[in-house]
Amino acid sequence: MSIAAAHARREQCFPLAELHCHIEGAAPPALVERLAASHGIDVSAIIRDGAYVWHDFTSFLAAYDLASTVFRSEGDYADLAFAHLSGLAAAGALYAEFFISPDHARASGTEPDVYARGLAAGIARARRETGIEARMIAVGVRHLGAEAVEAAARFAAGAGRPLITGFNLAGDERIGQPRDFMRAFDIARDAGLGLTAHAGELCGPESVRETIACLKPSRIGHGVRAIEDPDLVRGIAERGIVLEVCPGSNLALGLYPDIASHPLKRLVEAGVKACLGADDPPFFHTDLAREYRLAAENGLGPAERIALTRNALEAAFVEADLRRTLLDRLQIEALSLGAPGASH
């Protein structure tokens, strides 16, 4: 596809903009299948006509890991770059960033360079093809343990890698405290990365107000959970820190029963600042452009659903002259749709 059409394409979306997707989890099952039988691996007690299959969140990272051994080479992470940024921008996707996870690319025998230039050449492809603009935030998985999280936040404070601008806070959030993981942000924070942390989803408030307190990220992570503390509300939308939530990951893995359930609304109403994220999309069975009518089914009219937007590429990981561009180009494609509340 070409950027004209492309543009095109969109002109008939709505604009979207993604900060929370985890490259692995992005991966089509058709493709974990396909790489899979390549490489002589036995991914039948995950994949079942068609579909990821786990029951709860201990099973589901099971899946996930499993899944992510498949890719092996640079063009295996090309091609899931690929493939991941080209279906969201076919659905309206201005810009995208997703987590990537050197401790998984070593588990899979894949040198973590190696994985990152086939990412970035995954991205390269998806701009000249597409349009879409991407960069990419390494993750630390605390159910590693403190030292693996700083070597992970050692490997994207590295030089050389310009599509790298954060670092985040990744895994079961059930294991380990904020502090322990205080020396890896400021690895990461030295460096001039963005910072960002998984909180607020399994855990409580609690888990949301000390990884502020310890980590000090720009941006949360799911932090659904804080509106159960009317006070940590208040905090979250007094410092502009940006949820990234993702309400049918928060569905599939029973945070909520319902998307009228969901406090999506009720935070954006407090005045916190959200933008959407798909999380894992196959395993959720969502994406992004799913994500963004459960907005619309929680209560959120277009205006605000192009405030999630906005609120995205204002909070993304970019450049300057980057995010004036998206921005602008933003502002264009919500005119061109009649939205209310269009101009930044």
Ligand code: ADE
Contents of the next structure:
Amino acid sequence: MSIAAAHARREQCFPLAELHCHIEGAAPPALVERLAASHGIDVSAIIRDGAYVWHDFTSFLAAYDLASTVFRSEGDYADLAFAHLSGLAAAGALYAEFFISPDHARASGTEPDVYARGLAAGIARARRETGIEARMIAVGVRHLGAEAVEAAARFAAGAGRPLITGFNLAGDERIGQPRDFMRAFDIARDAGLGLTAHAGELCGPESVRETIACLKPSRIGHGVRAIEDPDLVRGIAERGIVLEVCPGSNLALGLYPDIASHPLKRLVEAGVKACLGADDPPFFHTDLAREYRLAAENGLGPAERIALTRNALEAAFVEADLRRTLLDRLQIEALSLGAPGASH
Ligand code: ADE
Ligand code: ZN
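Instead of the form predicted alone shown above, give the structure for the form predicted in complex with the ligand, please.
Starting with the chain above, the whole complex follows.
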């Protein structure tokens, strides 16, 4: 498809942006099976009938870790990033950030530099062919310990990788305390990276509170369980901390029994700035367009859903001039949809 055709197609779509997606977690099962077969890796325990299988957060992480090992070469990663971003562009996304994990690259036998170079090539190709803009956020995996998270921060802070613009803390929230990762976040902050951290997904509001106090991120991944503490919700709203909310992930992991019970709408009504992400889309049988549909089912009208995209662009880890361009594009697309509250 030409870039003009891609733009024309996107203009008929609702304008989307995503700030929370793990690149290995976006790998289609069919692609993982194909690469696994070529490397002689057995993935039958985690992929059945073309779908990932897992039953709780621990088995999800194990499936994710194994699926990650089939990506080995610079070209594999370029293809993965391109497939992910071109799918998002076709669905109407203007901008996307995705999480990259130097620890997962190493576990698959790939130098993190090669990994980042491949992913950056995929971003460049997606920009050329569809117009989508994207940035990468390096994650430290908390259940690997504070030293591993500091090493990930040093990697993110290293020179010569202009598309890595942020640092995040991912992994099993039940392991380690936010204060354990303060040094890693200092390294990333000193390097000028944007900061975000997973919290309030598997653990409750105290985890969100401690994460904000110790790591001082401008965004929180998930953060939805803050709803259990009204004082905390007020604090998040007052400080303008943006929640990267992933309703489909939360439903798949059983945080809430149905979309009516999800706190997104209540958080927005309390003045919290939220945006959306699909987290690990095929693992959770979702994608970004479905996340916006879930937001609608949760009670957010068109103007509130446009505001989710605007919040994402305002909180994105990008240079000021690109942010301005993206916000202008959003304004034009929202107006062309006749969306109420399209101005900013
Ligand atoms: N790594 C991949 N997906 C994750 C999630 N939903 N929470 C924490 N770490 C992750
Ligand atoms: Zn996540």
